[in-house]
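This document opens with one chain alone, in structure tokens, the form predicted alone.
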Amino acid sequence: MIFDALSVLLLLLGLFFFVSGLLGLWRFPDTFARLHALTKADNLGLGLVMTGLLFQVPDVLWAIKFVLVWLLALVASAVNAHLIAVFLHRQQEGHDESA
């Protein structure tokens, strides 16, 4: 019963951070601010969702898989945000990647 309540609380907190990241993507004026808001909020939201789901897994193997998926998503998010930021920074400086 306690684990179920804690799971629901963490899932709702994760949903809150996903929605706040979406609002940041929608409301912030430039791409760098949007990128920052989205990656930070989504990483925290995913961490809270995965932690909430950890209370519902049947065994340790499932928990390890959940943590590995979360870590892979964190790395992928950081790499994608970095690549987008570098591309935009070079584009603003006048460098052209296609030349």
Second form
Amino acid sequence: MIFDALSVLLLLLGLFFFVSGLLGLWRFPDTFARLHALTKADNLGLGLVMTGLLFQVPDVLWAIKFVLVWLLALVASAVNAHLIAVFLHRQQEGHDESA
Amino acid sequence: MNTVLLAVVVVLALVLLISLLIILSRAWLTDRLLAVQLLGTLGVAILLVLAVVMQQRAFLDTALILVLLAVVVTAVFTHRQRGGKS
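Target state, the form predicted in complex with the partner chain; input state, the form predicted alone:
In what comes next, the whole complex appears, and the chain from above leads the way.
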């Protein structure tokens, strides 16, 4: 019972982070600011949702796989943010040189 | 508990729908790539919840593939925009 309550709490927190990431993507003025909001929000959102679901899994193998999915998502998100930031930076530099 | 999990899936799907609308409304490539990243993460979250609801482990494998593909999309687009050099 207490595990269910904890699970619901963590899921709601995760949803909050997903929604705030969406708001950041929608309302922030600058692409770097959006990058910041989005990367943080979906790492934490997915992490909390995953932790909430960990209390509901049938066996340990599932739990291990959940954590692995989240770790891969962390690495993927970091690579993604880095690629976009470097791309944007180079684009702006190129624009400055031609101006 | 399953009702709560399904409600979570519905909320996540709504967020996914709105971020699709954001992709459509933005003109700039980086914004669209950011929204695609959000789509990937949301898809993974939905698949994780559905895996627990339906007790199917295959959803977890799909989630792993979805995470990987979101990165591949960004890598391909940023590389191509640079003209494919370096």
